[in-house]
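Heads up, the chain below is alone and in the form predicted on its own; it's given as structure tokens.
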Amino acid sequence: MNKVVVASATMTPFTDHYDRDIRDLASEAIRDIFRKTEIERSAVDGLVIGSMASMSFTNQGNLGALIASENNLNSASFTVEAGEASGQAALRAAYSLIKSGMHETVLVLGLEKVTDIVKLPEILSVVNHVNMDSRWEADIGLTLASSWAMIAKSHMSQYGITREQIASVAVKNHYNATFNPFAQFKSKLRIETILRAPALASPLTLFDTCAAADGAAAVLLTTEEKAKSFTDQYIHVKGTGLAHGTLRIAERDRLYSIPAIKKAAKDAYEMAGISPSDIDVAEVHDSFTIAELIALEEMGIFEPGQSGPATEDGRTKKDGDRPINTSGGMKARGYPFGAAGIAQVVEIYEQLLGIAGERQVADANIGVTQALAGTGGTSVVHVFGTA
């Protein structure tokens, strides 16, 4: 069967693009994809867009048709929505199209324009209603912040991790972002600053979560045979996994774990023929600091209860033995919801090709991305390799 590769990858800066609309951001990313390769636009026969809530944020739907026509792409085009995991879900859809032989070359675009809604309560309302059960959670006052706070308390109670260990995720990711020219926040944080920040939902504070942003990220998927005709810089998509959990946290057996992550990771690892110990670098969901710690445990990178101490000890730093979120993660790179999952792939693409600059992890051959919707409604995991 076709070997699927990432043959080009790019992203716009993640920030507040008040003076640009959603099509401007998409077009910038698409132009850069073609600038970096010698492939013609006519060779792209598919466009898959991941966007969480374009109708709510920009009053614009059917992005596939809009973006394809705006960018002279005569390709089969459609949009994928899977909450905060929309970008990675779009990547999986594109991978499947090529693997099946239905398409040969597919452009995957993660896209979100949030600042058209300028009032924070409106943005948070959209995020909560997309990623939670509207009837039994969002409509009666539960928020993602309070949900993650309950998850954090449960994890702390079960494994004895400390508040400082949770905060160390933000310290590490903000430090990594200082080396990322596309990151929204390039300032370092101290643990004391995080702990003393205004409360968000106990035990989490304002600096335990990420900020919404505008942005686009794009990757070009094709067959290895096709890629060789126009570039020598590509990485292999070795495995993919997608799993769902209950949207309502009240229906879960326990709060300190997220089974959808474990199942998606298991499927992706098995397809790729790897184990967690083979992973050289990973980009994982960190919309809240506790989310990164739980993801690392569910993905088997650390044993349950050990991701907090490992992060505090520096093992997940870019020069540690298990580098995580070298891009700065959603926490500091910025979080345009639909674009975030594709930005993860951009980082892994650069890491595996050895072109990540000051963020570069030595001898990186296997990279993994993990996206999550809400507190575990959907999780998507992909494995990438240099061969």
Contents of the next structure:
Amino acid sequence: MNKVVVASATMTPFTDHYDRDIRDLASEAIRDIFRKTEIERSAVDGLVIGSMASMSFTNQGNLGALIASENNLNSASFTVEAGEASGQAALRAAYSLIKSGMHETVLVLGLEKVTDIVKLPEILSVVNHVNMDSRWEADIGLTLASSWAMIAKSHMSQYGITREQIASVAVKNHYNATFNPFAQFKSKLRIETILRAPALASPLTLFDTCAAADGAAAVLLTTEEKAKSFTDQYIHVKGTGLAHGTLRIAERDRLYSIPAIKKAAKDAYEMAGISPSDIDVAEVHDSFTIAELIALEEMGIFEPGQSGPATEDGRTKKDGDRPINTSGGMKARGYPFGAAGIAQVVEIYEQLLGIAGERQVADANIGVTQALAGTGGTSVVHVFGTA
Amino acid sequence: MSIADYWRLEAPRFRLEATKCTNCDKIYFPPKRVCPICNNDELIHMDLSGRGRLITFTKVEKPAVEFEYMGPYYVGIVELEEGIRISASIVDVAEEQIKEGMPLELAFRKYYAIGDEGIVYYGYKFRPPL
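Would you mind giving the form predicted together with its partner chain, to go alongside the form predicted on its own above?
First the chain shown before, then all remaining chains and molecules of the complex.
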């Protein structure tokens, strides 16, 4: 069977790009792929785009045809949508296209232009309706923040973790981002600042979540055989898992756990032949601070209830023993929804090739990415390796 | 939400009308047209009691645009007497009064209106029993 590899990876800075529209962002990420890599545009026979809500944010659909035709790509092109997990879901689709032999070289583009909607409550409405049960939760007044708040309360009472431990996720991710030139926030954040910020939904505040951002990220997937013809800078895609849970938070048995993450991780690890202790570096979903803590437990990186204390102790900092979100995560690197899942791969690509600069983790051979839509609707996990 | 959608939702939104599978007796709320366990499409309509208790809650301080007019407000998960759990807005309750486990009952309230002259949407919320 074909071995699928990531043979190039790049991203635009993630921030509010008021001077760029969705086509500009896409064209810049694609430009950088072909600048960095000795391959012609004509060699790309597939383009898969991960985008969460381009219709709602920019009034443009069918990004596959738009971006392919605007960028001189004569490739089979389409968009994958899986809420906030769209980028990672697009990667999974691209992987299967190559694994099946249907395509040889597929460009995966994560893309989101958010800030043309300038009012935060209007952005929130889009994000809530896409990722929650639109009719039975978002439409009756629940928000993603209030859903995560109820999850945080449940996790705190189940395991006795503290509010400060939850906030320490944001402190850590901001610290990591100070070493990332592409990050939205390159400033440190203090626990007190998070706790005193305006409330979102108790116990969570504005600084427990991300800011609006635009951006694009791209990775080039191809076979190992093909990659060898133009580069020695590639990493292997070793495993993929995707699982779902109910969109309605009211129907979850235990709010402190997210079964979709556990299932997606288990499937990806089995396919890759690894166990959680083999993971050297991981990019996980941290749209809200509490999300990262639960992800680390469901992914087996820490025992249930232990990710809060571990984060507070600095174990997940870029220089800790279990480095998580070395890029700064969605919290600080920035979170243009569909683009974020591909930016996770960009970070793992750089880490495994040893080109992550000041963010570099020592001896990184196995890297993992994890995405999540809403509070557990869809989770996608990928495992990458140097061999 | 469109006017047709609103019309379709009147029964469940206004009086918690569920559907029940005539084969396995499972009750669905939100209502389903087909029981996915039995693949049975003969479901009967039934109104839920509207009585339940509060499982968990939080206060929404940053509402989405539709609900800005009523923020801040409480939302929570309500377990109905029939064993079904639904999300809802919790109203007529003071900060010192709201707590997990408290009994609640159905209340009929305004959700939101789209624009200054748009249709006003109504539906269920929950309040402490009168």
